[in-house]
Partner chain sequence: MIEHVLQTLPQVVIDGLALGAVYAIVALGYTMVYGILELINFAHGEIFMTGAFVGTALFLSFSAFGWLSSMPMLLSLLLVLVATSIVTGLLGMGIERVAYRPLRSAPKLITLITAIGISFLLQDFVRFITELKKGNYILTGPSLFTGQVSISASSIWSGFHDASVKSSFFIVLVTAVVMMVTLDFFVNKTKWGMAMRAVAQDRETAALMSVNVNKVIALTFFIGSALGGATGVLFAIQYGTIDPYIGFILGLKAFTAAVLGGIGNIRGAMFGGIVLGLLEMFAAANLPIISNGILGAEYKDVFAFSILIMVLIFKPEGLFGKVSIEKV
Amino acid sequence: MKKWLNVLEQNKRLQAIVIAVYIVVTFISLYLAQKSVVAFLLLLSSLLLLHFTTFSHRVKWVIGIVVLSVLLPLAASQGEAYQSYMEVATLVGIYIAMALGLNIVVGLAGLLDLGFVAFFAIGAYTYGIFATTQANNFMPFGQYPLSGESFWVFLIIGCIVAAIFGILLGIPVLRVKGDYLAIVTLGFGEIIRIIFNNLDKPINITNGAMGLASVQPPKLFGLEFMYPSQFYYVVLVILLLTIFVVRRLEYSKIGRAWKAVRENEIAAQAMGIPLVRTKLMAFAVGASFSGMMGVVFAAKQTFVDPTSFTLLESITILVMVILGGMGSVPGVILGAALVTILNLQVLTELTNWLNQLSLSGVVSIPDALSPAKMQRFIFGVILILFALYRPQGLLPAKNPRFDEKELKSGATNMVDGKEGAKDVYFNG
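Requested chain, on its own and in the form predicted in complex with its partner chain:
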């Protein structure tokens, strides 16, 4: 087995053949067997396979984008399950972007944020209030709902509003010892939910526990993004942008400052890194990703209510980061995809299957044991096992290696040096 893997690693052409065959086979099987969730998942996991190949990064990106934007929708589009597949894929995209945001806070800066979903809620409500008739209740001017074209502006507004809240929360907390942060953010997540739940009086801003219904779907050049199959592309574009930004941030000056703070606060401070400002920055950037995805979520669900933003959601995102690997972008993507699919597909399928078994009288599973209710148990076990035995996650973060000699010779040859640096960026 190991020998074969070695051969495979040496030979790029062989890799190309393997991955091409894999993609073609899974594509055909999904195309023909529409109801097969397994085929859908296998086609998705071709991206993981792609991650392990030794192609250059440009090639990997091109293949990945082709699979996601053409092959996956095409293969899934042949049957009734099309929209539900795309729904899952869209939600996976949203959660990946959120997990990448949390990864900045937890993975890079080492700050445990347990109320991350609060920022998601803030983003969702920011768009939800103005894209329904709700805003008429308290806004002195303007006609609401705003049209779906405002969605694109609200992506930015959601970012900014969430970042402001992140800073407001961070200012008092980040001055004191790190462990308080976890518990304060935990409280903050709960508080935001309570406030949104009760802000229907004296002025009706959030419509309380009833939630906001019929949020305007996004619109671009007169085209409405109503169905998951259309929304999928919106999320895909935003996700690609997010990945790009996160990658660039990680190796920028601020990214290195975050890692330094994570490893040792006092040493980082001694090296001239402003501690509070760096932490606040991590908090704000992480929050802004979450806020942006909140806007997307509100537009996708066309319905916002406080029950979507519980502690369980915050912990779910944390599980994604821990499972994939703190600080590792490919890892977090994998973790988010795994957890979301587990939540949406595997658990519900298992529950249905068990229900059928108990209906036909083969075995009788008590209702309390139904897998759909076991989320907390599963997440708890994942958190404990990974923290104890594999704290670096499934795909551990790699620090770029620099060759001293190469860097020194690169100083005389700037073009090469830049090329090299670029490669390092995308190797992480």
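Starting from the form predicted in complex with its partner chain shown above, please give the structure in the form predicted on its own.
Next up is only this chain, free of partner chains and other molecules.
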């Protein structure tokens, strides 16, 4: 087996054949099986196989975009479960973007944040208030709700507002580290939720616990976005942009500064890294992605209320980052996708299947141990197993490797080039 894997690793043509055959087989399986969760998951797992190939990054991006934008929607569109598939895929994209934002704060900068869902709520309410009649209660000018065309502007507004609140959170916690930082951020998340829950008096801004209903759906060139299959492409574009930005930031000057602060703040400060600006940048950038997805969530659900932004959501996003591998972009993507699909599809389907067996008399399950009540337990056991056997995450972060010989030869060539330039200058 190892010999075959070594041959496969060294032969790009063989890798291309295996990936192509796998994608075609899973595509046909999902296309013919109109309601098959297994086929849907197998087609999605082709992206994981693609990650382990030795293709160039450009080739991986092209194949991944083709699978997500063309093959997956086309294969899933042949049955009644089309919209449910797209609903799951859309929520997976939303959670991946939020997990990538939290990965900047926790994975790269090493700042434990337990109130990250607050920025998601800020983005959702930023759009929800102005996309409903709620804004008429306190805005002295303008007519509300705003039209669906404003959604595209609010993507940027939600991003900026969440980033501002990220900076406001970062300022008072700059001197706090470790467990105390976690407690402060947890309190921030709960404060934001409670404010939204009680901001219905003396001026009714958020409509309190009743939430905001009938949020205007997005519009583009007269086309109204109402179905998960339409929001899927909106989320896909934002997600691809998020991944691109995060990857660029990871190996940039600010990304290296975040890693230095994570490893040792004193050493980083001694090397000239401004701690205040670096930490605030991490909070702002991480919050901006969450705020943007909050706007998408509000438009997709057409309803926003404080119960969607509890502490459990923050913990779930943190679990995605830890499960995938802190500081690893591919790991966080895998962790977020795995947790979301487990919660929304796998455990739900397992629960429904066991319920049917129980109702038909094949299996007798006590009411206290019914699958509907054991979903969180099953999910917790799975996480414990992963934590025991993969403590660094499913795809741990890897630092780029450099060939010492190439670096030395490059440095020698630079020195020789400078010496040659000097000779030409002085002899000329």
